[in-house]
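One chain comes next, on its own, written as structure tokens: the form predicted on its own.
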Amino acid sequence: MLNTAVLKAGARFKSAVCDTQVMVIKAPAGEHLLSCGGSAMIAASSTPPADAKLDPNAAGETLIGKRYVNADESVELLCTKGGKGSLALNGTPLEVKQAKQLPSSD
């Protein structure tokens, strides 16, 4: 089931298979498949399908307050509610954004 969507800053999505909820901070142009736990994410106001199940291969855990990015940081998501699924964009897993190293004050 490929539910691609245009991702826009400020848009909110929730997982169809766990408690994860995210808000888009930065997004690339065009349509993309945003997934969590192996299933396409749905609009925050939508009701998840009754038969949706967490894919054990996509179970990683999302952490509230963390930002998730892809390799080139063209997409950035803020986790607003944690859950058991891991986030992916177009099938590529997203990673927790690392804090930038500040210059030393010596």
Contents of the next structure:
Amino acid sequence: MLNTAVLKAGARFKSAVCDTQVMVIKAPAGEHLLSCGGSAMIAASSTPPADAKLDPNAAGETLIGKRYVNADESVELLCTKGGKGSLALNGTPLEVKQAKQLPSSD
Amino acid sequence: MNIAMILDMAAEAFGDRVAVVSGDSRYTYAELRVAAQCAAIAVRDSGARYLALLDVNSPAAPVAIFAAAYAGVSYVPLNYRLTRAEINELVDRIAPALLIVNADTRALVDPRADVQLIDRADFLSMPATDTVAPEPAEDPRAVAVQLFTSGTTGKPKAAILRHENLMSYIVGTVEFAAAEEDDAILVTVPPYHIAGISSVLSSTYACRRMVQLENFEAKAWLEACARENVSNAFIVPTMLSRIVEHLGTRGAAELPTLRALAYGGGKMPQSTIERAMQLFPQVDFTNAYGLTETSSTIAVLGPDDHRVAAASGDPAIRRRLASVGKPTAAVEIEVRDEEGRVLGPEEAGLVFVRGGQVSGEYLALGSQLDADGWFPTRDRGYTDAEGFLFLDGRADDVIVRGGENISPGEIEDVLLSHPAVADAAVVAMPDEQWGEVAAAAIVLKAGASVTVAELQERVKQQLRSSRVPQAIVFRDALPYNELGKVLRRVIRQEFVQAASALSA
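Previous: the form predicted on its own; requested now: the form predicted in complex with the partner chain:
Full assembly next; the chain just shown is listed first.
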């Protein structure tokens, strides 16, 4: 598959078409196509291709601090910077994970 | 991965929100980030390997944690209560370093070429230069924080926490921006304690205002709660005892905005937590159990657990007020016997923990994790049928009498139940016949009296003869460290000397 990447825990990616940035919390081994706003996400340090544009069909917005998961929650990403594009893994949109209900302990 | 991301996110989402309040000084999250980035440039240009802090709580502590992260060096807060010689030994172990001091602590550090001292005020007002702030390094294995543990014997061990450990703790236990606009947490733990580090990281990730107190004192604590409309606080058990004492019968009215009180760092007397829950029925109490080597909290007894236990007539549920709760979702906990077998409910053994936040690693000594990633906490404990964890002292404090393991805690509980006894500590004393036997140091309540024989008989009746302290001494007070942990090694040393004096 084109533009696939190994999603190592702790790795950071940014959108090629909007401000969205994510950090991988967990992901299964192997190569995956992680996209945002309809385009493959790129390494946090690289420069986006000039012709990449936000796909209106993938413009559902990604929110800072939210965690995004696939159906079986084998993939979990933390949004570290919000943006207009929505996240997808191998073509399937990711969903917001339910917030934790934890008492503050420190 | 870098913990600087925690501040980046807070400043991005809630830059205008107040991050730190200390006396008259206030920083928003955006200002905290600018201060940390400006300081990071100075740290980087200094060539220091460590950014160290020898200071009480002030905005310099959160600024330094993040400045070190931006600059890619380790942050090392030092205990300013140590002796001059001890402080300089630690300074020697971190050179070359940039060391933040205040007017009092500056005089404690012997001048040396490879340690640059900088006053807190100067550190906090680094000029915003044209130089671009360092781009935080992304190596998850880089060491973010190094803490010197108060070793019971020998020189302090340098526990290291990597960016991946702290990030795993924060992402695993805190929800981003969970705080309400007006929330504020009152911070009284010293900056060199793991709870001082985790408090900054948790509060920043929750986008919660931090209100700092230089030192704990019950009256000042209550005043700060009222002045800053404090909603959350973390305290150690002795602090809660003093707050409860200070309040007397006045309760909830004194703390109208307080909603959540978390405690940890030592054994909470059941009478104190019961009294506090009566005084503050509106407050959510949380008991947090954690260690330096585990990046802070690994088990939590939550507000609902407290209320259910306090309201229950069933002793098995009621006693959960003395439990440290269940493991957080971020870790696994096991209780094992001396041979490493995993134990079932109600079987006492050694507590092991595993998870991304668990570093279990010391500089020079290396990782203490076993092949499967489990860390031996050296705390003794057991779980009940529903998985609530009860702690039973440190493995090192166990008294081995003729091959039989005796926990000081159960003997202390019996001694403390005597109406004349205010405080009690049981330790091992060398014994020719048994190897070790129990010995007790007792503090009596004002005006009360009891004989040694009477206390020994009480232990014999309620436990058994092997538990009876062979020596009992009366003291005006027991030695405690500043976080309210009884210093058993000091008491043990007294009995060792007494025993050797007898046999000489």
